[in-house]
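This document starts with one chain, in the form predicted on its own, laid out as structure tokens.
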Amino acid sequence: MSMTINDLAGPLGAEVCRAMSQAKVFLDSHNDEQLLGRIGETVAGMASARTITKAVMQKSYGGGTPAETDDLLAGRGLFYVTEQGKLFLDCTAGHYQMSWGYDHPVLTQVIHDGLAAGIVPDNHSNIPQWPVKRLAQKLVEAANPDLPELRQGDFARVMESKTRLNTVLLGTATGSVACEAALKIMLMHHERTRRPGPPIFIVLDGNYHGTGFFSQYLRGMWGSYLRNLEVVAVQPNDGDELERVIARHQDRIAGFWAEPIMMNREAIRVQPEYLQLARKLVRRVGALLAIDEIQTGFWTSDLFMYKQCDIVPDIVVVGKGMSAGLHPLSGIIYRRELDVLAQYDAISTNGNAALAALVALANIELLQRHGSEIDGTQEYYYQRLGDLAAEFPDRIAAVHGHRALTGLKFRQVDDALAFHKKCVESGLWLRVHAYHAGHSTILCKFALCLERAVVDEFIRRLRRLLQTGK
């Protein structure tokens, strides 16, 4: 049985296929400079797609009402067109995971070529196809850049080490499952070393390590349902507090968790000096240090942001951008000593996905090939955002984050909310953190295909909105 692209009309409908095709033709027939000049406009002459109500979807994503929708119809790079034909600049890389934006030509071609070569989208974890095994090797290579023999396929020395990150679990599809796997390893390590008393996890206040029951407990949820386990939240970058907490609990500490940039807390950057202190203190009491790179990993030329902090964690959690958002794939990188989970203790049905691993390998190659250009553009963006904030000190308190992961902290919550609304109305798709006390920050996480011309236009539009409100 053969299918052609026209068969999409069956599952989707002829009307929406026509509108989607026209939106894609519009995006592909205009270069970025042309699209930049039309952000916020409604594309003339495009067929209107009959929208599908989100009434049956969950309320947290706009469901529950029969209102007309205007969601994403087609995208390319940093741009997308909505169902009603409006052109947006996506300043959040999909939802922080589309690391090369929409429909990247190289990655799209890799998928087609991979399928043609016999690479399967997924298969049983017991028989991982070649891309999965190669990706595991590449992650160990990236975690040990000072061992050149790894690039020649010689892993003997790294596997003999008791201190290096030399083991990879790729059987998890989502970051939430990967975080749960790391938490289980910490618990088993705590139990195996016969440490007294209920285990304690130290986390940063405002953390986000997934949506699993255990992970959500780390940020204060489900407290009345879990027993014999304690969580102590500390303020990021407060070294004195961290020293007091670790001195107080000592052997009961199972592990310390941190994200290099806390996108769930206004994009606060956890300072390298703080993480260096955490590394020293945690090692002193025999606990484990986990760095959650689900947000930050694969958004920098050296792949992992922990490297910029001059530390080596016990466990690194990766996800989101690893497979450029094209298929969920996550994992953990850790020391062989911590390889204590049985085969089905931490697994997703769609973990070890070979096609996703192939995309991850291509993603790594693109990052390494264009690393200096990516880092330069991200530094330029961060500098321009800082210059903009300095122009409006009465409204903007600070710029949070680092390079492409940023937060523009407003002095007033209502001002941040109003500014966010104006941005979206004008065709800038970004996020706002204002749902916790004291949060008043506009969040952005530009994809790696960001160029300086886009930065300049983005800053120009933000400045205009700050000056005039329109």
Ligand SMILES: Cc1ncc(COP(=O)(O)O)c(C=O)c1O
The other form holds:
Amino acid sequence: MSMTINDLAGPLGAEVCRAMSQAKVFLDSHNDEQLLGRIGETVAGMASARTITKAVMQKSYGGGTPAETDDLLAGRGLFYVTEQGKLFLDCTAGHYQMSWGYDHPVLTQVIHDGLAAGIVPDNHSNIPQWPVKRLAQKLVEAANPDLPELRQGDFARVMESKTRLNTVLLGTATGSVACEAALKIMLMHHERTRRPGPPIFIVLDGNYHGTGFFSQYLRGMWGSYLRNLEVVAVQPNDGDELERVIARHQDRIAGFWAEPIMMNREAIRVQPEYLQLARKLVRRVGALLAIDEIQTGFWTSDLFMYKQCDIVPDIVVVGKGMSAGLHPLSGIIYRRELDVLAQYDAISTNGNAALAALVALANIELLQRHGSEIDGTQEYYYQRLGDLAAEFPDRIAAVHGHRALTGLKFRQVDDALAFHKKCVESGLWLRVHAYHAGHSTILCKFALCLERAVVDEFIRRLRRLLQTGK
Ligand SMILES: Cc1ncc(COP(=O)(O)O)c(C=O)c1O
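Form predicted in complex with the named molecule, following the form predicted on its own:
Next comes the full complex, and the chain you just saw is listed first.
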């Protein structure tokens, strides 16, 4: 069949295409310094695409109404232009997954080169193309940096080990499915190893491990429907409470879950000492420790944040930034002993995707090559945010998080909400956590292409908004 589409106007509509390419040309023809000076401006001459509507979309995504939209039209790096032509600085790396921002020149080129070289976007999971297998190796390498032979392609010793993270499931596309897979492994391990009575999962209060039924149950949903599974939520960083809970439930505990930074709970950092204690106690009762790195993974030069805590989890869950937001790809890294799931216990059609795996490999290479620069800029940002908070002690209670994943904790919820509104009006795309009692935090997660000049301008703008409200 001979088929042609000469341009994108066919599938997308001519007016939208024109607006989109004008926005992209604007972004591409201005350097970051020029864009920084124009954040919040409505760019003159940008054709507004009147045909864009999301009325048919779900209400919770802003749909259900014929109202004019002002969503993302085109992006480059940390910047994007909206459908109404306004220039924004993206302080959340998209939905926390665009780890190198939009249209990163290297990753975009890798995608084109990969397709040209015969890498398929996706195919049947039973015949994974080489990038998927290579990515699995890379993840084992990253989890075992002290084994130099892995870098030479010799995996014999790590495969024999009973204690090392040496097994990778990449057949899941979204983080939610990966979390469910890890939960099922915990359940099966619990069943296999003993124990009368319903298994207990210990979680951190305010956790977010995705939208699966099981993982939502971990955060208090669907309680009246699930039976024979108990969840005990503990407060992050309260070691005494954890000791008490583990001592009380002992071998009924199937596992303990933690995210190194709780992006669903005001970016609270779970302290390394707390995770070390959890590691020790969980092992003592024969349960499993899962570290959910879906938010934190691939945002530091050592790839996983658990590495900074001096622990080895039983299961590490990865997703989001792994493939730099190109295409969802998630996975779990675990010990061979825990390789108990059958293929259809944990699979997504779009898991094991070769092109996404290629991007993940390029992402890892970029991260490792530019590691010290990235770490330095992130430390600089964290320091500057702390200094800013110290200038407004009557309004800002604390800076949460670590490096690029931060929460600016306000003393008053209303103040946080009003400040968030002002930020967005002024062209800073960031988020606020104020929808649970006691939450009053501005959240940011800057992409890895963050530069010091952007940090300086961002802090300057926050200071001005704090001082003058505009
Ligand atoms: C810590 C954590 N776990 C799990 C998930 C679920 O991932 P996904 O949205 O890809 O299903 C998320 C998503 O935000 C997350 O932040």
